[in-house]
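A single chain comes next, written as structure tokens; it is the form predicted on its own.
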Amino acid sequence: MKIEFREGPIEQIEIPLLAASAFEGAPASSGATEGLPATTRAMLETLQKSGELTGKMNECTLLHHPPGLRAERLLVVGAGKKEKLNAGAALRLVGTAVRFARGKSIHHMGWVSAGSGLEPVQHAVEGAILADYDPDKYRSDRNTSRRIDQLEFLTGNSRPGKAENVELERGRIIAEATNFTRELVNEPSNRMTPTLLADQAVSTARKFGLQSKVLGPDEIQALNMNAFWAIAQGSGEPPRLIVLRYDPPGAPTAPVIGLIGKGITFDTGGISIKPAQNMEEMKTDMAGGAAMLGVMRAIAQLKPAVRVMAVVPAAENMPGGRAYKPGDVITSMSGKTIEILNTDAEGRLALADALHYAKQQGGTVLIDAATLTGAVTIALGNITTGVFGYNKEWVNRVLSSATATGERMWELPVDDDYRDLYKSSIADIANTGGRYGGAITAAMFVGEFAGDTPWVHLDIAGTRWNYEEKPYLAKGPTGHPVRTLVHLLMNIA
């Protein structure tokens, strides 16, 4: 999609579709509609009085040959109540307009910028590119006409400055990195094995100037990564430990941010096998790892002055003759012993060794993202990511970045009283704490391997997938939490 600014009087622009936002309660004269000609607004007022145009969130009202404009069509997108406007509004509004236009096979459109900070350029660009994605690449009857080739941000007589152009480019980079993550998550497991995921990581590193290293089975075992290896040993697909580094010249020696992403490319549950219903969704169990690869792709282009390392333990969790079993005791890379009560609680084992490895490699702050528990979806649904951590400074930094980007996150408790739930009678800890507080005990298990290093855990089991088509986003992978983590890294200094 080509995205650019366009100056000039709105009423004189000839374009297939012109889109503008309008607030609920006064849609004919609020938001971007304020910049439309008087004759156009008069028609909107008529539609408002008849109840056809309300300005409610994501409402789309299409006018053909609108009076006062040379545009062939005018689309008014409802922005909801002005007092409820938040950071994600521009993303959703422009995204809604793009998906509406795609449905009409319109390839060229303009968005009337509201100005006054109501629609930040970066978020608007992100919304457009994220909305132009569909996860249907394997359909033989795929409708390739559903796309936007050109989007223009119409600024009227205001000339965009350097800051606006920087925002546009930043939004493009972040959105394309998010869509890259979505593509990885959407791949079926026969086309996204640990080896193929590692190949994607190495290719990305080569393209964008990152350092890369991939460890295979012999190296993983030589490092005594027995918790990670336990998961992999039941599968015919060999595991990979993927490591990407971003070390910009002149960056401070600290902090070194370790981004750890769960990369289980398919999770049957192992010997503690999952029910057949919905098991196909387990191709997405590598969404945390995919997100970290997307973050690295973005920062390699945006070039923040901070050192970052991504570690992705990639494996399949399969029930084979060599698979690990309930009752086994495993010695992790850190030396902690783990009693296996449930082989479907495997993600925390992969993260345990990956966190310890990231510390060994110089990580001074650890942030992990994982599709770790179904329990977090019981608590927060598919709308909000669970955030956990002992270091309040870094937890609050992540939450602040989530607020700034419009990605929804909520802190859940980590308290010593929960430790009793995952005690083991024969090892240091058990790999599950039972039904109650499952997201908390899983997070705290992972935190055991961070030790005193500042650590934040993001449980994205619910938010990694959009189960229903939204006006601004296709059904399927979301790319969450790429935008939050990129914002965090861009603002550490």
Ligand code: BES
The other form holds:
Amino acid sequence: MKIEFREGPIEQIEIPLLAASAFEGAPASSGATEGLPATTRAMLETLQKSGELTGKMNECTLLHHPPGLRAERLLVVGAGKKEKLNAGAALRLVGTAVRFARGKSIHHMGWVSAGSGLEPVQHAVEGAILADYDPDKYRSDRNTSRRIDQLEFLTGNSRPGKAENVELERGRIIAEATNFTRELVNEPSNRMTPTLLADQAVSTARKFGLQSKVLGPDEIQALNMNAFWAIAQGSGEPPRLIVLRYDPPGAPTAPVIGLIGKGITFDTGGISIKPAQNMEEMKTDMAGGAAMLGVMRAIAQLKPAVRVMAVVPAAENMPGGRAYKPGDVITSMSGKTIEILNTDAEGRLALADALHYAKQQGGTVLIDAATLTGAVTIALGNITTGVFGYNKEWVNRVLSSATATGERMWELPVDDDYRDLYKSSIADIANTGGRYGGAITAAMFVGEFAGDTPWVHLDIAGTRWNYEEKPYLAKGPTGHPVRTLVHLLMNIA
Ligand code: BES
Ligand code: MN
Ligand code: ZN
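Right, and the form predicted together with the ligand of this protein, after the form predicted on its own?
All chains and molecules follow, beginning with the one already shown.
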């Protein structure tokens, strides 16, 4: 999608579709509709009076041959209540317009007002590119003609400066990285094995100038990553430990941010096997790892002055003949022993060794993203990512980056009082803490391996996937929490 600014009087622009947002209550005379000529607004006024135009969130009103304009059509997108407009809402407005236009096979459109303060340029660009994605790669009738070729941000009489152009480029980089993550998450497990995920990581690193290293079964065992190895044992697919590094010359030596992403390319549950119903969803159990690869891709282009390392333990959790079993005791890379009570609580085992490895490789702040528990979806649904950590400063940094980008996140507690839930009668700790507080005990298990290093855990089991098509977003992978983490890294530097 070509996105650019266009100056000049709105009423003179010849284009298949002009789109503008309008607030609830006074859609004909608020928001971007203020920038339209008086005759156009008079027409909107009539629609407002008749109740056809309300300005309610994501309402789409299409006018052909709009009076006062040379554009063939005018689309008014409801922006909801003015006081509720935030980053997420701004992004959705442009997204709604893009998906509406696609539905009408329109390929060229203009957006009134981006950058005027209503919809910041970066959010507008992100909204457009995220909306133009569909997980339809494997459909023979894939409608590639249903994509927007050209989107113009109409700035009226004001000339966009350097700042606006920088924002546009930043939005594009971040949204394209998010879509890259969505593509990885969408791949079925036969086409996204640990080996293929590592190949994707290496080719991305090459393309964007990152250092990469991939460890296979021998190296993983030689490092005593027995917790990670235990998962991989049951599968014919060999595991991969994927390591990407971004070390910009001249960046301060600390902090070194370690981004750890769960990379289970399929989670059957292992011997503690999952029910058949919805098991196909477990192809997305590498969403945390895919997100970290997306973040690395974005920062390789945005170039913040901060050192970052991504560690993605990639394996398949299968009930094969060599699979690990309930009751097994495993000595993790850190030396802590773990009693396996449920082989379906595998993510925390992979993270345990990956966190330890990231620390050993010099990580001074650890952030992990993982589709770790069904329990977090009971607490927060599919809307909000669960945020955990003992270090208030870093938890708050993540939360404020989430607010700034419109990705929803909420802190859940970690507290010593929960520790008894995952004690083991024969080893240092057990790998499950029971049903109650399941997202918390899983997080705390992972935290045991961060030790004193500042650590934030993001449970994205709910937010990795959008279960219902939205006016601004396809059904399918969301790319959470790429945008939050990129924002965080950009604001450390
Ligand atoms: N990958 C799952 C968690 C999950 C559930 C992700 C639903 C996405 C959607 C994880 O490995 C798992 O199986 N967790 C168990 C833990 C339990 C055995 C303690 C769970 O949540 O049931
Ligand atoms: Mn599992
Ligand atoms: Zn899992």
